[in-house]
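Below you'll find only one chain, the form predicted on its own, shown as structure tokens.
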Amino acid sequence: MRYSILLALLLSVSSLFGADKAANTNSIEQTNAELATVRAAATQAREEAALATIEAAKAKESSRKAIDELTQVKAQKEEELASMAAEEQLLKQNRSMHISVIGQGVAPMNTASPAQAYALAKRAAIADAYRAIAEKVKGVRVDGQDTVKNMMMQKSTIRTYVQAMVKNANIVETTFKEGLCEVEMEIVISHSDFAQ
């Protein structure tokens, strides 16, 4: 009798032990599945990651590019800042700016005697000469209109303006030859002139 208790204790043990078996098996498989999901998940991670960095420095390094040509496009501005400032400083101290310009005027061909042709050649060189001093001193408004018609350019108009009193101006040397005059003038002017 003692042996079969001994024999029916040791069948249940090993019975237990087959069941804890079973299941450790079943957790280890579980575990090894979970394992290589989390497993994938890093590797993809790691891949998004790599991808991120390097798309970081693509918008680094165009952003970079961006800041150089904005800081040399900012450094070119300064520059011509400082030289208008430069230019209105030297007319703000009381010194005076020299401007000279050629004008040029044609003779028509129906004038009536060498003297008349003379006199209307001087008189178109004398009001370019005043025009190119008003461009040099005031500047040009320019107007352009352009007309497409079936992506072709039918009409192309530009025309350009000029306001300006020019006050003082004198004629250094005048020319005539072979029916054209020029003019050369001249002119100084001061900040109060400039100003107006």
Given for the second form:
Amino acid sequence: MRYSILLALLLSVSSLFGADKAANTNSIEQTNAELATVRAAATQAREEAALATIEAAKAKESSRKAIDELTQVKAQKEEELASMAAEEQLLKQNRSMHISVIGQGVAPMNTASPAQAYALAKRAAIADAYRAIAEKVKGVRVDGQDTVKNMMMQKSTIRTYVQAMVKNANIVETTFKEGLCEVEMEIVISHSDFAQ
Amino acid sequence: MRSRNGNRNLSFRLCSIIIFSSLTLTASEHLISYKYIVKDATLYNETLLISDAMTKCDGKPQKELILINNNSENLKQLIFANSEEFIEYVHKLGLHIEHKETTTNLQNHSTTTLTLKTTCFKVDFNDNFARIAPLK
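We have the form predicted on its own; now please give the form predicted in complex with its partner chain.
All chains and molecules follow, beginning with the one already shown.
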């Protein structure tokens, strides 16, 4: 009886040991699998980090390019401003400025002869050239008015006005073709002209 | 009592004054104004007004124009005979410009007026030519 009990005990103990071993092998496999997943996750994270760094580098490059473009635009603007300032200085230093314009005029319908048509068209072209010089030198006053009714444009009006005194303008070239006369006119202005 | 030499000197002075004054009297002063209007790129109206000055003008003669004259002392005739040359000269003197342009529903109308404001001109008539100069 005693031996049988001892045998039973031994068997149970041995069975327990066997169960522990199986449990141990199961846990090791589990940990190995977890480790593998963690490693995979880590490698994925590394890859993502590498991608992120590449994207960041790209973003940096693009921002640098944008900054370069901005600096170029700024430099161009500064150059333009400098050139404008230089032009203003030219007038201040009593140096002359050359302005050239083209005026157009049309002969009236009821002319006695082609010569009269030419003379009248030339007169009109000269007036147009004078107007162009005045616009360039003194500027234009512009006034606009739009009338909208029931969300529809009813009337659109633009009025421009020029007033100036021009002297010493020279005619460079006159052409007359198919009833249209074109006069090329030039004027040399200096700061002293405005001082008067 | 004066000597004979002194009297001769006096008469010479008087003669020179008379000759000089007769020469200067040929110079006359005239008022001239010029205006022309261009409407829609076509000459609309042109006016050149010339009249004798009723009062003496102030100022010194400026840029002068020399026109060929045939013993005439009529400025109007002289200018109308050489109108192109005179108008070119007037342009050089300087013209006031007034330009008005209206665009209504994309239809454009413009009026340009060029004006020489009434200016006093000194005119010297000679046998073969006449000198015209504005006084400023």
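Positions refer to the first chain, counted from 1. We call the rigid core whatever largest set of C-alpha positions still superposes within 1.5 Å between the two forms. All values derive from a computational prediction rather than experimental measurement.
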| message | Is residue 113 displaced by at least 2 Å at its C-alpha between these two forms when the rigid core is overlaid? | response | no
